[in-house]
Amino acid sequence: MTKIELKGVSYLYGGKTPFEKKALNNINACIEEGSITGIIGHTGSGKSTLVQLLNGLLRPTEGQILLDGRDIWEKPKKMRALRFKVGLVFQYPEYQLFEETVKQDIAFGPKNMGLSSDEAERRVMDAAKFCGLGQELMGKSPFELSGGQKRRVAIAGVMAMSPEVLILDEPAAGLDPQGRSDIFGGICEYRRKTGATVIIVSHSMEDIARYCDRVLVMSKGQVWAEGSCDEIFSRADELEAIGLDIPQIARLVRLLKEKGVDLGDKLYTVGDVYRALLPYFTGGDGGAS
């Protein structure tokens, strides 16, 4: 079933004026309920314009965005009950954090949204364990943890909204292997847990392989192409022709099939590979023992 819809939508910066730009163009899309869909392409291709239409931060210039079915902007004065039901998580959400304990950073979204105090403090804290943020961390000020941490309670404050559409642009950046392992770890549980539609933009084709349903890709303000992992990613020489890369470890098993091993195809990941190659080492089809 389908969760978003975007039919024929454009965008133009300064409209009207000498420095006019389209950001995108006659956009047509679709995101599934319950996918986890990644946004991938490359730098000034207009994925942070496309998300921030999505939760009506932006309006189309041309076209609609449906959700559910119904245009957003149909009732425009209607716009900050979307935003608790599309949330956004900008690129280093850190920046954002104002309050005095990491637990009232978390809380200030359900508190406007008129919740009880019991209500509010439930969700203060499965968005914390969501995203890994422990009890002793609650009573301290955002601006003393780590920056790995802040970005977890910037996740954690959209997440306690509990929107059906979380949308995470570049929630991962500048991360170690371990933060960024435990931030899609959690928005993955949050996933699960809630059945929400999840869109993450990154520039890590690891990342969207390891935990993306379905990608779309954005080149020069249109839609490129979308489809699975695997229809995506096996398209790697027209990637690489609009900019754009496969995961590496795509590439090293390209790199052992011209030297003659062979290991199949649909590997984007560490584990997917690791798998592959167990038979090598334990004497199995692989052939080595």
The other form holds:
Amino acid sequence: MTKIELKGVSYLYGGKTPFEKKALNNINACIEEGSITGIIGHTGSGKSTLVQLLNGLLRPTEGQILLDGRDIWEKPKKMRALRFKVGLVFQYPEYQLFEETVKQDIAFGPKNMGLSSDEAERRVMDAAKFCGLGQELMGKSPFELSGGQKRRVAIAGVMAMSPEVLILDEPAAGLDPQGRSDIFGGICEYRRKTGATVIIVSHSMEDIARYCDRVLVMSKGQVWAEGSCDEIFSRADELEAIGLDIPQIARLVRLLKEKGVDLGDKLYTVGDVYRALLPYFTGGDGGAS
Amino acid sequence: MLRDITLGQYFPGNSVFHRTDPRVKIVLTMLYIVAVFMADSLLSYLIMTAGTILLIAVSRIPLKTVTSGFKTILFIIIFTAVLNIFWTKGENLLFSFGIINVYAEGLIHAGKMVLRLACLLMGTSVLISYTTSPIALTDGLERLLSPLKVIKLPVHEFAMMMTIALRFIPTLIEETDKIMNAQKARGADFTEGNLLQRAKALIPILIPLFVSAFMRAGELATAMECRCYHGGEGRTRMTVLKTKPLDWILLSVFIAYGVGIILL
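Would you mind giving the form predicted together with its partner chain, to go alongside the form predicted alone above?
Whole complex next, starting from this chain.
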């Protein structure tokens, strides 16, 4: 079932000044309920604008955005209710922390929803668990935490509103490998428990290949392509032409193929390649070659 | 709402005023302010208004941009007008209601004040804010004030502080926008409730804003030190300001304008 549908969406920044710029131009796309969709595109391709349109922080200059088949701008007064349904985690969300304790900060969203303190408390605990934040952290000041922990607190702050659609803009940017996998682990956990639709904006093709089942490629304010990881990453040369790339490991597989070692197709993550290589080491039937 | 601040809002272009030496522009602005405050007779007001309109036309800044600054001082304008209407005593009583007496002189005076404020706002913002990049402005200011170094005034440091402050206005606005959006995404509401509730709603914006501003300041200081910044002593400029014939022409035009207003 389609969760979000974009119909001819365009967005213009700074209208009628010398700084005018068309950020998005006639976007048409569908996002399936329960999927994890990755949005890729090089800097300035309109990814961040697109996600802000999805939860109504920006209003499209032209076109419609439908959530469950209804235009999100049908009742502009109800915009807050929409934001509880479509949770958006910005880039570097740790800069939005402000409360005295981690717990209070995560509870900011649920409190704005007008939930009872019991219910808010329960949501906070659930969200903290998804993001791997232990009880001992809840009473600390968010400013004492490490960068990765702060990031997880900020993400938990949005998860605590139990959004049906969770959008994350570069959730793992600037984190170490451990921090990255903690964040993505939390996101996957949230989706598994709630069945939410997830949209991830990322520059890391590795992360996209590993976690997403659909990919939306943006270029110059337009949707350049949409499809499964396989459909997108098989067009490596075209991706390079628009300033993108395929996962490193997939590049290796391609090079090996050119040299005469064919490991097979659809290998985009280290795990895939590991399994494809295993027969060569265990002396089995020689795998795909 | 944050976009209404005109200070430091450079509007790129290539008009006469864009090309004028910033030092000259600062002098022109002072001349202009003096002229506007000296206007007294009806004729001088006419010249003042005509001059301001000419100024805007020559600068080729869209009228909408020029007038957008009004929102910020609307309250002051209305306040001035009301004060003048009700408190000016004169001879021609228009109407009276209880203790409130409105005289024709009051109305005229209020009109003059509003006109003066409007000209002041539009003229100075066209001369300084819209047509001068912040860097050029502080550069000009530093050069203009450099004689004060003799009396040990840290002119360079002031100019540097101003440059940095102006430079970070857009950054802070952007940052505020970002934080506001992030909190809005968590359901924060900045437009509803009474004054106390609204003031409270600002906390989730102000705290992150201050935290990042202090962090940024620290980083900037370190970055400047890494590039061996040590104040103004012995520092040379990449672009040395030189006055052109155009600057002198403009200066004479403005002097004529000022003298005209004062004499008439």
